[in-house]
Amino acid sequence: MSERPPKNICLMGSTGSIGRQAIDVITGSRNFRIVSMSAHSNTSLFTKQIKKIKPETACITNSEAFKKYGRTTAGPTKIFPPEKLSALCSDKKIDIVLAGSSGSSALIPILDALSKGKTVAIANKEPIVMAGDILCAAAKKHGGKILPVDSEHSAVFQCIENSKAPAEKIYITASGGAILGAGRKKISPEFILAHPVWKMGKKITVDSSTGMNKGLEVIEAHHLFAMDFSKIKVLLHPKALIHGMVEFADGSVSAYLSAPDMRIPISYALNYPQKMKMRNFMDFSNMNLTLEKYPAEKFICFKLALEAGKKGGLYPASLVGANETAVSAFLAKRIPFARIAHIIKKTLSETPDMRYNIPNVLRIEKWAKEYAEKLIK
């Protein structure tokens, strides 16, 4: 029997965490090849990248960093701008796109693979906070699909995939990162930074200890298995070995456990419905395996993102844009943690009432950034 041609991955993000990591997959199986990537504005990191993968497209999507680069060649490699990369996604000899980009600059794109039929791995959250509805009728109507990477939503869908029958209940686990630990009035950025489980970026592990993230991933949830939110829950699990649950009609519960390495996610999704081998063996013998109720009024965060995930519409758009901008505040130490979710709390309380698409979702959280600049100077 002859071997089947890899798979063609659009790789989003190739510079960042999960970028890095999904990078580490795919050249390591003969399953796959990485026909098109992109980054935002590491373009050191890039060049490198596409020295060693020699995709036949990429693209920067920082118009200043595409400036800077030039709209040249790498090699074999056609570097495009940031208005392409919506092309490059939806290319019809792409398989599968792996959208591993932060923020809502993905949106658009995953969109329209989707409307071509692809089928879209995501570990991105915002696209589907902010527009979830949408990108799900969109895989819906034209027959694409969405796969999620996250390490959460990879477990309950690998859990009703396994059980094939529907989800009474979802629970997904928080390790809480670093603010578990946080004895004290102020919290540094690099206190917050050191999450003591994760290998994260700066803004996602940053919204793992506000409680944001959970948030978020609650909002992601909702959307990806057509959940109520009265029936998602959260608990804390610190040492991140338990990802996610879903209880059945019968009573009956299964759980997903792997070690916190999100290559295995990345792999599940890229092979869907098969899994590749890899070396990620978990020691029973000696594992703590406790499930906590997880302290909401510890994550100073957690509470607006349900409120704005439930409210719907503009609203999550809004929460995005302004969590964006306030964290990356607290990251230049600009301001203290706390005000974090003053500021957001603010910008959701004055969001402008407008008719919910995709124009309206980019038009919010435009606004809900500069709003929120605006509480910071």
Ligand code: NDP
Second form
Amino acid sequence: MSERPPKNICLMGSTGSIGRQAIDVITGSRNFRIVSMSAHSNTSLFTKQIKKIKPETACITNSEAFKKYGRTTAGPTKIFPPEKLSALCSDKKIDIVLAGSSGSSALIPILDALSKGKTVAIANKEPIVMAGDILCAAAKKHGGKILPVDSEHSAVFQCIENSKAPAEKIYITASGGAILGAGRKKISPEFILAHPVWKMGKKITVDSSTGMNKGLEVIEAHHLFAMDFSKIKVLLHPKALIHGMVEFADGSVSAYLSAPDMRIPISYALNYPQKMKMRNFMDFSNMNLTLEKYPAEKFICFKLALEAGKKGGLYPASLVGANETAVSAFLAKRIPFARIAHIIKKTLSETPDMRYNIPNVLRIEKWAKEYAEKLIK
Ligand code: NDP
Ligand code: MG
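The form predicted in complex with the named molecule is what I need now, so please give it after the form predicted alone.
Every chain and every other molecule in the complex is listed next, the one we just looked at coming first.
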């Protein structure tokens, strides 16, 4: 039997938590080849990755780091500056773009790739939150495909894919982040980063504790599954084994379970619609699964995200910008944990009214970062 040629992957954010796990999945399979990859500022890890993987092209997305790197080749790999990222993602050779960078900077590369009809496996949630309508419309118009990597969305996607009936309601689960059991402890970055279930990048770990991550995920689900906000429910599930559920017209519910290991949704998005052999088997003989009401009252950022998502337009971009600045300030110990929500709330309330399009989405996100920074100073 003749083997299929490997799929060519462009991996954005190779040095991050998602990127490193994606490399694990990809290098463990003959079905894929990383043709291009990007990192932002961690050039020492990036150099090691390039040496091992030998992609054809690589991009350093931080201009300072690119200048400091000072070379345009590393072995057989050509190294490009930030402005080349879109071209690398949209290159005709690429079959799948895996968006694993953090923040909003991959928005244009993702949009360009979808506009070229590419498949984008998307972990990077900020671009969907900010411009989900535009990205989904571009995919539809040009035959591109958005495959979710975020574990809850991968779960819901698979429940929907496996049923021929439309979803009536979807549920995503939340493990609760670090602060649920914190009591009156001082909430420091060190405390928050010791997240109980998932090992992730710093920003998303803080987002999980403020409730922002779940709020962003509800907006993400709204776009990915074209589902009204009233039909997207969040449940508290500290064990993080059930990631998503879908309810159908007859009241039956499909649930998706897996170990809390991001390599599973990463590998599913890359292998879709197939599943790749992995060693992640669950032991059901002593499993106590609890699902509870999500305590939204404890998570002000969750509520702020939901409000911004429901208002739509440029509010989600303002939310993403303000949150990014507030979370960086918290991690740098410039503000206490409780101020994150205040800064986002104030920024949202002052968000200028403009038309919803890509230039304005980017403009408002930048404005929100600057406005939030002024509130911090
Ligand atoms: P990390 O902080 O671990 O990694 C971020 C990656 O993006 C690194 O490669 C980093 O490069 C790069 N990066 C940082 N800033 C920029 C920038 N301004 N422009 C371009 N690239 C940048 O994050 P995670 O891997 O945890 O998360 C990545 C994305 O995936 C986020 O959007 C997150 O919400 C989402 N996600 C993550 C999950 C997880 O388990 N980690 C689960 C579900 C979703 P460098 O290190 O070289 O500076
Ligand atoms: Mg998630």
